[in-house]
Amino acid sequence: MYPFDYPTQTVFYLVLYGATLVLHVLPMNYVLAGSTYLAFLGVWEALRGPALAQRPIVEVLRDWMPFALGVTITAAVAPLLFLQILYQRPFYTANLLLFHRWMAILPVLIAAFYLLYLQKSKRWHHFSAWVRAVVSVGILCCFAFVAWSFTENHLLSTRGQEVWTEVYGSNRWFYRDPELMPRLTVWYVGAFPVLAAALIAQFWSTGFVRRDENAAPDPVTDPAIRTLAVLALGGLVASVFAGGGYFVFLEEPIRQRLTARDVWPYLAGATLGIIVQAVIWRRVWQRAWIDGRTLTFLCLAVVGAVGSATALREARRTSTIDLNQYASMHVTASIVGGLGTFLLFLFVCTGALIAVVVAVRRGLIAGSQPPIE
């Protein structure tokens, strides 16, 4: 089964790369889909007035988006480093510095960071609805540009040295690849079920969502929870159609690779994850509540689907790049050292992030309780 048919050192780096990539993809989906949601609501408010039923979702997103972006950027470092080891010639971290267009990612992300804090500030509601809409759409454009750029870069890394040389030497601003939009669409629509699951988990942890079917309906929370269900179900349906369209669009050798026997477990995992999510979200839409056990299954289904999609993504790359030719380099890298340092900082940084989330959660819960007289 892929990737365990490669040499041991190659498998080691592939597994680490896949695991760290999933840790990046999850918050990245939160940021991409969250900025889309805020931009849509911003334009809606400017045209038709406030959407009161969506306010709980909007407030949580505005509070958490800067943190989510920080986690996304931080979590992107490890998979980029493992890519540098796995695909030393086809892909290396410095290739982002070889072309002025991809260098633009850095100032764009910095601008997005500041705009997210502006969106979170107390002055935000003093701006006119149209100014807020323009800022929200601007944030979305920043993240859309970054997503577009990394998709371009990924596709370029699979095309061969003669193509890279021509692109870098031509000084072009864009690399045009017919696979770009179908691929980008799959990842974009797939971000919304992840966002919905993360938001309902946030609501559940702070007691915002009803956890008991016998509890009285809530006119504030119930519409927001049903909105998340619609958002997730729409994203799941769109993911199925986008994935099918992307598969048909691919060249025959790549389609054969993605349907080979060794990747069947990942196809099954992605399919099962989508089905489980759809069943749970339909139930949430009908009842506007979720218990802890169901939420756990939902989160596992999301992680399973994202992990399976990530494995298929890498299998698609290996359909055009033979990893075995870099096996000796992987052996050399494995004996250089540094694994202990990597694991130490992985656990320390992960623990720090968890501590921050727990502290903020406690503050939110304490803030939602009435004062003691």
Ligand code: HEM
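What you are looking at is a predicted structure, and each value in this text was computed from that prediction instead of being measured. Numbering follows the first chain given and starts at 1. Here the rigid core means the biggest group of C-alpha atoms that line up within 1.5 Å when the two forms are laid on top of each other. First, how it differs from the form predicted in complex with protoporphyrin IX containing FE (HEM).
- Once you line up the core between the two forms, the Cα of Thr332 stays within less than 2 Å of where it was.
- Once both forms are fitted on their rigid core, the CA atom of Val167 lies 2 Å or more apart between the two forms.
- Comparing the two forms between the two forms, the rotation angle of the smaller rigid part against the larger comes to 14°.
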The other form holds:
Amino acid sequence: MYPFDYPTQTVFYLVLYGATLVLHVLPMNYVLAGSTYLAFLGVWEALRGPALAQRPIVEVLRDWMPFALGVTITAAVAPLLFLQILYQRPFYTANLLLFHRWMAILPVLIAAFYLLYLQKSKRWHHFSAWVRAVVSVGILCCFAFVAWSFTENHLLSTRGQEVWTEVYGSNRWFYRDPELMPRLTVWYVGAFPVLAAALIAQFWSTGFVRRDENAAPDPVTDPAIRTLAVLALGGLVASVFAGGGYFVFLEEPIRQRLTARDVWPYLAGATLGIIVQAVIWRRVWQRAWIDGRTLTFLCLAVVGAVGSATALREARRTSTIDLNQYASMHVTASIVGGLGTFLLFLFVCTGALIAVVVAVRRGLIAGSQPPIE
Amino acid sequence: MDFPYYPINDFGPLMKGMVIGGVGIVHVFLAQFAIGGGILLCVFQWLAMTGRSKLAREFVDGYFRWLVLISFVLGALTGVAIWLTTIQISPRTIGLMVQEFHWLWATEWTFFCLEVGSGYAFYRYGPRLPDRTRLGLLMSYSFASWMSLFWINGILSWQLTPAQWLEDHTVWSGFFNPSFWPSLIFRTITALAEAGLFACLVINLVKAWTRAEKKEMLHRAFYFLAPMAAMPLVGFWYFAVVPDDSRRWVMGESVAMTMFMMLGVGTSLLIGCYAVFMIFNRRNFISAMTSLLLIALAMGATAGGEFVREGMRKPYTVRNVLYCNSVTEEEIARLRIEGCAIHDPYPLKDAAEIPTEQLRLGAKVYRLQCSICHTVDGANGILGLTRTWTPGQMRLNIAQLQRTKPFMPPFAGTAQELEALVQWLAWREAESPATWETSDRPEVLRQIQAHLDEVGTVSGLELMHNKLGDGKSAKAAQSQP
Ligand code: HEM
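The structure above corresponds to the form predicted alone; please give the structure of the form predicted in complex with protoporphyrin IX containing FE (HEM) next.
Following is the full complex, with the preceding chain placed first.
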């Protein structure tokens, strides 16, 4: 099974990279799809007046987007690290070739971050609907730019010396790869099911969504939950089409790589993940409630689908970058010390984070009760 | 050629060191604010809980908002920025660092996660939480952010003083290198002082407090500047363990470095004087404007310190291993035979304007070997530096670059490449005429080869040590201060 035919050390870093990349992709999807939703709604409201049915979703997104962006960036540091061991030369080369255009993601992200805080602030509703719409669209543009940059950089890194030489000599700042738009589309539409699942989980944890059929239908909650179902189902269907379209678009050798027997498990995983999500969302759409067990399945299906997609993405990359040529570097890297320290503190810090969550929950409960005297 | 060629970018009139230094200063400044701020908040939370200060709790919430808005956004992203900028400037350096220390970097990442998690939890829920939980969150936050300093400090200080690591290549002897502790302590002191100064600004901005209340809080904040008293001592410790050549750059041999050092010391002294003024006279008050001014001075101090730290490593990015221009010490001898620029697959961006093959090669040599520290005619411009030299002098001084200035790496190429560089310099100096004669006289190349062989491939630092006749090799000298 892919990627286990590579030397052990290479596999080791690939698995770490893949696992940590999933940690980046999940919140990134929240940010990307969430900002799209807010931008869309901002424009809608400016044109048509308040969309009250959407309020619950809008409020949660406004409130949580800065945190989600913080998590996206923090989670991205680990795959960024392992990437530099796995594909050091191609990654650095693509960075250098894109130069200012690549570095521009940083000021853009800073701007987006502050705009998210503005969007969250109490002052937000004092702005006119048009100002709000422009800000929200601006935020979306920032994130779309960043996503596009990562895809552009990724594709450039897979192209090899001849293209690199050509791009360097051409003095262009943008690298226009024919694969760019089809690939970006997959990322983009695939983000919506993740967003919908995250939002319903948030609603579930705050008790906003009905957890069983006995609870009375709610005129505020139910439409919001159905909106999520539509977002998710739409995103899933679009992902299938976008994925298929991207596949058809690829060159023949890459297509063969992606349908080879050793990547079947990931194709199956992605398919299964999509089907399970679709089935669950259809039911949610009908009932407008979700119980804990179904929610767990939904989340597992999301992680399964994203994980499989990440593996397929790697198979795409290794179909044009021969990873074996860097194997000796992976061996050299694997013998330096410190792995034990990492695992130890991974354990410690994860424990501490869990403790933080527990302490806050307890503290909030204690804080909400009047002191006993 | 199995040399890792990367496409090299041109930053125009800016020296690359200035670019990385600029990003570095902003990041370090913000990171120190976050680290010191965490500790300061723990103390103020404790003051509130023990009834020592009635205002402290309110202050903690207000300050934390600033911390999140500044450090979580700008701090985090300039951190990514410094990483990406390092890739832009020297991919090989960052590659080597990642290779050697990725597990410690990954460890640092686990603390980032904890820092972000506990920080946001406090930001969101802090005002609604009981005191004990608040203190717990703050302690978790500040411990995590200090630990991120702990880990990165080991990796950065290794670049200057790898010492024992050069012999055994183990991660821990690289990490706990001679300058690890002094720089960790120094940075911690700086972080505390910076947090204290920011606190003064925040206190001044609280509208609801009376002047007397502000004064009380200001004095409490100023205690965070008290550890600065140890700075001279820790500074001496640091300079005692760094290589003596690095110390000499700072102590007068390099004008720019000495100036930055003075900037750092001078601004710190000013801040220190103010601290004494505040700590020993409880009637003094400090306004928002003065706080801002002191923060600006602290920024100056950080700038001085960071430039010194970056510049002191010259000619290396990793001492005794990798030169600033991404050639390793080991590779030089081979590159002198096989050539370096001649195999560079990346074309020149202005190839069409360069009339001859030799000049194009010369431009490539410059790009590969010199452009990391020089510009053509901007900061540290190479044309200006060679303007008064005859071609003969150029050949000699470049062939023996490490002798010309010990903070330059030895020339890493063939005699042909060197002559190409000399011709390119002369051609540029002549305002890039449309025709230029190719210089390929064998006696010139023989002369260059003789110049090259005379000093060999040892680093300028080693040459300098040998000349000073201290009997020890430079390597031994630097690993045993
Ligand atoms: C909200 C901001 C961000 C968005 C929307 C975003 C989006 C993306 C996308 C779409 C990809 C996949 C690219 C592809 O496969 O074509 C990706 C990959 C990645 N992102 Fe992000 N990203 C964001 C922020 C960041 C930040 C700040 C970092 C660095 C700290 C980062 C690190 C990475 C890494 C290392 C990869 C893998 C790249 C590769 O394997 O070539 N991301 N990101």
